[in-house]
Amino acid sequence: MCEDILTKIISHPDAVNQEEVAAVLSDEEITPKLFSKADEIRRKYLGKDVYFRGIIEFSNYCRNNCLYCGIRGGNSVVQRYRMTPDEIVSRAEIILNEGIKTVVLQSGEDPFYTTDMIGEIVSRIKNLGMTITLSIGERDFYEYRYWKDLGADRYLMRHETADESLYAQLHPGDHFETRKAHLLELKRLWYEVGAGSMVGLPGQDDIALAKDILFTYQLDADMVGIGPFIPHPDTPLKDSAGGSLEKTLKMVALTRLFLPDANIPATTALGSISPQGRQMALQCGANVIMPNFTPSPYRAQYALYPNKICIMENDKACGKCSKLLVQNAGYEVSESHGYRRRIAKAHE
């Protein structure tokens, strides 16, 4: 039965329902075929290229109190920091000198960085000839337009879960429909838009995970980041079980079947729960690696979850290490800006 569902996803994704996606997620026997099919689809439409995006985590202040996050506003233990515009631009120059043409500017939801401050940073980095991804949470709609006009290319805003009830539980005072509205506005402004989810959240079942996959398909997300839930000791979910490697990889693989031309990262969180996690993700349909270029001592303080890999490396080591990882996994490091390859009638 599940083999028929895989065929249906590839040929008629609009006709696939939550129960069918959940059935594949719960079927262990289909896993090898799912992984193989996802890699086949990825190679067919995207080849062996792996795109690189250099991350700068420029502030760990956050006004939100998401129950799973180590930098939540209510965590009084974390040591806070903010990078200056000059520091941020300097890191972008280092990323470019490493041959990586895309920078990801990531932070908590920190209102200290005003519309104009972010605009200045975007303008200066754009003048370097780089592609810019913003990942700074929900902001006012006029800001998205302003930054797009200044040269921002992409906006990454993971939805974490598309199950409305679970979303409300994990995000005090917030609602999934609000996050959805922001993602749709970003699409309207012609950003390349990234969404994505966590796997293994408390109270999450396979139907909830199926909702995540179908949401990113219906959104036609240009990038989908999927990682395991890793409980942080300084959060309300500290005693919860974490997400599994296999279930997360199945989510990556299914997303590739639904969105054959989207960019899907092999997330750092996967590498944090398994030494081979990112390599396995590449073999299950992922095609993006995001090495960390946050400088010390800030890198260790941007702790969304514990035991994050690469936090003690030299400033430039993460880029070189990631390139070796890709090559050892049998794929090729792309030196392009890594835009989504829009493929007409991708499912035919």
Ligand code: 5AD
Contents of the next structure:
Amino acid sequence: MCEDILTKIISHPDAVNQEEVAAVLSDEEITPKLFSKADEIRRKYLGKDVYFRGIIEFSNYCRNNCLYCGIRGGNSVVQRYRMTPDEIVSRAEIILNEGIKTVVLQSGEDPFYTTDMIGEIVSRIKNLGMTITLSIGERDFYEYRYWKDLGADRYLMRHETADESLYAQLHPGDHFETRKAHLLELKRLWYEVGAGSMVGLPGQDDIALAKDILFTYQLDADMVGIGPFIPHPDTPLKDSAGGSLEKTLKMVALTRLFLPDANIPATTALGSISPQGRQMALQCGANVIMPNFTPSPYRAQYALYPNKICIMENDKACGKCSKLLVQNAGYEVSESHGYRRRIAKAHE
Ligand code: 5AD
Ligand code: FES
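Alternate state requested, the form predicted in complex with this ligand (shown: the form predicted on its own):
After this comes the whole thing, all chains and molecules, with the earlier chain placed first.
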């Protein structure tokens, strides 16, 4: 029966409902079939290419208090840092020298970086000929527009969970509707928009996960980042269980079936719960990898969750390491800017 659902997702995704997606998620026997279908579709539309994005985590200050997150404002143990615009731009140059043409600028929600400061950083990195993804949380709509006009190409802001009551529980004072409105505005401004979610949050069942899949499909997300929830010892969720490798991979594979041409990263969190996590994600639908270029000593301080990989590495090692990982998994390193390769009528 679940096999029929997979066929339906591929041929008529609009007709698939939450219960059907949840049925695939809870069926363990379907997993090998789901993974091979996802890889088949990925190869059909995107070949073996894996896109690279170098990430710079430039500030771990955050005004929010997300219950799961290690850099939540309420965590007084974490040592905070901010990189200067010069430091950020010189890291972008290092990324470019590694042959990677896209940079992701990520931080907590840190109002210290004004509209103009972010604008200046965007302009300077654009002048290097690079593609820019911003991942700095919810900002004012006029700012999104201003940075787009200056050349920002993409905006990454996971929706975290599309289950409204879970979203409200995990994000004090915030609502899923607000997050959705921001994502829609970014789409409207013609950013390439990255959404995505965590798997294994406390209280999240397969129906909640199905909502995540259907939300990113309905948004027509250009990129979807999916990682396991990993409990952080200095957060209120320290005693919760984390997300599993298998369920997270199933979410990746299902996302590939619904969005054949979207960019789906093999996330660092997956690599952090299992040594083979990122390779396995590439083999069941993922086509992007985001090597870490945050300089020491800041890198270790950007601890959203514990046991994050790459902390002890030389701070320029991840580019080369990720290239080997991609090749070992049987795929090819793409040197392109990695825009979404839109397929007309992908589902026909
Ligand atoms: N475990 C896994 N992922 C986390 N993130 C934040 N905290 C955790 C955690 N404890 C994810 C969120 C955020 C992204 C940058 O990192 O989904 O959007
Ligand atoms: Fe960072 Fe391998 S990707 S050390």
